[in-house]
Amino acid sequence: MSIGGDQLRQELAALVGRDHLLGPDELSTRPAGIWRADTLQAAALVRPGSTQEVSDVLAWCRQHGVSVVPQGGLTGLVHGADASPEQVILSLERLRQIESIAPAQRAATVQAGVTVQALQEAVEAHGLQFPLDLGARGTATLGGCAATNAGGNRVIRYGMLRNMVLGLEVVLADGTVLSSLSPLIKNNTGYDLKQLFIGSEGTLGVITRLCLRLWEQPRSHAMALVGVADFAAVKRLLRHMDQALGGSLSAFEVMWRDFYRLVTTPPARGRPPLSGDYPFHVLLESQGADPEHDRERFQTALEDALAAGLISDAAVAHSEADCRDFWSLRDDVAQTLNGGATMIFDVSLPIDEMEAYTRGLATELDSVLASHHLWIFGHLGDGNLHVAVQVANADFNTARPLVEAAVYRPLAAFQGSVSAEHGIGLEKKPWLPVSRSDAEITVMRSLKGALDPAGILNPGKIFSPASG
């Protein structure tokens, strides 16, 4: 950094007013993110109130050779939006206007703070859904969400964030202002610029607004939560659900058996809804247009399901209540984190190949671990798997890099990645290569070059620059 911490607050605060910048000893209370219990650092926090205030900022920022970290909600596990002492957060915190909700085109058009909960409520009332949902619904942010491709509950059917993004106005690294708002659906002009950004981690430019795409409103909603016995069922379960809802199902959720007995026993508030120990728990989601006979078709489906073997029991949802309910068992990931030092860890690989991968992990942490709990779940119709591993906290630092080794490098064999939809950050950054091949890095290694040549920022975030 180029110019002194004094001076550098005192030049971005009358960019963005003295009310909304923070310093050092203001960001020691503020915490570094939703999971964790350190606190923000960094020379100071900038919360701009508009793109051109976004672009002031940045352009100073190039200017004077300082580092940029941009930051949402601070949902993500990867310590993708972590900052250094001498470098300067852009918080988009103040961007939350949903600008317009367009039912005819079914698209909105709102701004990078705006969270994905506060947009699901507003098109609710127009008949319409965003059909993005994760856990962390009321915090994480539009911008930063597309920053990351977010997944989620509703991949299955309706894809990750990039899917449901017609447009994005951007700011570059120097300040320069790329808008290209469209809400049509089919453009096809040339590059589709807005791909470059969508899951670039703020290292290729600061999103500032988006138009999303919607859909209309489910008029039907149907749940069940199934226990079965092996998991050749479970595979064969979901091409049956799929085939015999014709496109309505919406979600597949897996519970390993641990997870599960996590999340429905004390101190955790969730309860079985199945009185059977099952080695597999899995969430059914059905989202459709006619009541009656989707019902209808659904308790068929599972009917089917339990005599042709594929499930030996199901709970089955009788109301909104009885679906938050299985929901809060499988978004319980909170549990995890009690009692030890927790490693969650977000992969994804073909369906076939993942009976072989856990039954490996599992063994492959017993034999370098002297104590440790191993918990799996996760988003199986779409190939994701989440796994959490529990140690002691004393043991915490000498057991990541066993872990990380242990659930990583399987998955070069089975063609799987190292980050279905949590990113790379700083976490991950050393195992990408797993995953993309030398070829790919120095292609995304060019385009970094190409839209911030200075390197400001999120500066060392899914990989280093390369040498020389």
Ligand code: FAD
The other form holds:
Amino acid sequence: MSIGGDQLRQELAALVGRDHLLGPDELSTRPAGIWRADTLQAAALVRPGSTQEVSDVLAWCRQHGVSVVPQGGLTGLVHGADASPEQVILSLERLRQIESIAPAQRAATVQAGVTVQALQEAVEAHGLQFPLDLGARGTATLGGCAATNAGGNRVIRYGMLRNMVLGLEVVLADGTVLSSLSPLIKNNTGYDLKQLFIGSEGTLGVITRLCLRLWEQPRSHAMALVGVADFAAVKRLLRHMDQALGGSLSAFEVMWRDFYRLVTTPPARGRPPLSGDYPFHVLLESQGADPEHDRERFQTALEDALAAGLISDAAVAHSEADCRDFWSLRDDVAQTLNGGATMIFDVSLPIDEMEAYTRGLATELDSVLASHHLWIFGHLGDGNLHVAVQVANADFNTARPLVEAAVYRPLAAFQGSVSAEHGIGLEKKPWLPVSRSDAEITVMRSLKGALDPAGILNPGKIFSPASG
Ligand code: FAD
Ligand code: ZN
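Since the structure above is the form predicted alone, I would like to see how the form predicted together with the ligand looks, so please show that one next.
Let us now look at the entire complex, which starts with that chain.
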């Protein structure tokens, strides 16, 4: 950066207004993210109030060789929105308008800073649902979710965020506004440019507006928490429920025994809905349109599963409060953070390989660490497991590379992914080659070079420049 910090702040304040620029002192009181003890650092944080202002800021930064880090709700878990003291943070927090909801088209157009929960609540009034759902719903922004191609709890039914994006407005590194805000589901008119930006973690463009697909709101909702005796039965249960429910299965979340015990025992607030202690607990949810018939079908599917020995016991939700209680067990990941330093992973692998992978992981951790906790849970219906490993605070720096190697290395043999949903950011950069070939990474670098030749947009995230 050739320009001084004071001049930078003065010139950027002229673009967004003095009230919408924060300097290093003010940033030092803002946390760097959810579950983070450190605070933000940057030469400045700017809060543009329109797409035009985003464009002005990027054009100015490009001209002065200043790099820019886009930030949404700061709930990302891979240090993708971290900035350094000479960079500028571009926060989308003022772009919070739900611009339109079109019930006939089943589409909503929103600014990038709108939170997931705000959109979920707004579309309910129209009898519609926006089905992306994750624990960070109240804070995570739709721009941030698109930038990380967020997954969450209902991917098995509705797909990842990519499947919900009809159109995007993006500002490129040189300030060009690229508007692909089409509300069409089918649109085969050349390259589907919006796909480039979904999951690009802020390295190719700043997402400013989104046109999102909506679905009809379900009229019925059935849930159960079941105990399962072994992993073979978990796999058979998934197919059984999907077949028996005829496409209405909307969640299949699995908790390994240690995670279930953690979230149902004090200091956790949750209590076990089943009296037995099983190797696996599965949270099943179905969404349908006919409350009476759907409840009956769900009940029959469970009874058949019990008769076939796929499940050992079941607790069925009788009210919305029961559903919330079941979900709150699965969502209580924060329990893994108590009492030590915890690393949380989001790996993907074929379901047939999961048992061998998790057994191998437990054995490897036992052999490389003197003491630790291992908790496994996740969106098993989508092939996505979360792994949480906790070590004593004092051991964190020595344990981290050992734990990462134990979690990531075996994935190559299973054609697994080092990130199912959280992205690469800074945290997983060294491990990208486990899941991506040299040829793939070379094409990613070419795309980066084509769209951001000066390398000013979130530089160093996902991969380093070719020479780095
Ligand atoms: P940030 O954290 O601010 O940014 C994330 C990345 O996107 C950064 O690289 C940033 O530079 C970039 N970015 C942000 N906004 C923009 C924009 N407008 N344009 C371009 N780039 C941008 N993820 C899942 O996929 N599934 C889950 O089930 C899930 N559960 C979670 C539960 C909890 C409790 C928490 C804390 C997180 C969870 N996450 C989950 C992580 C998830 O990635 C984030 O919640 C969300 O996708 C990021 O949104 P954000 O607005 O907070 O983005
Ligand atoms: Zn998840």
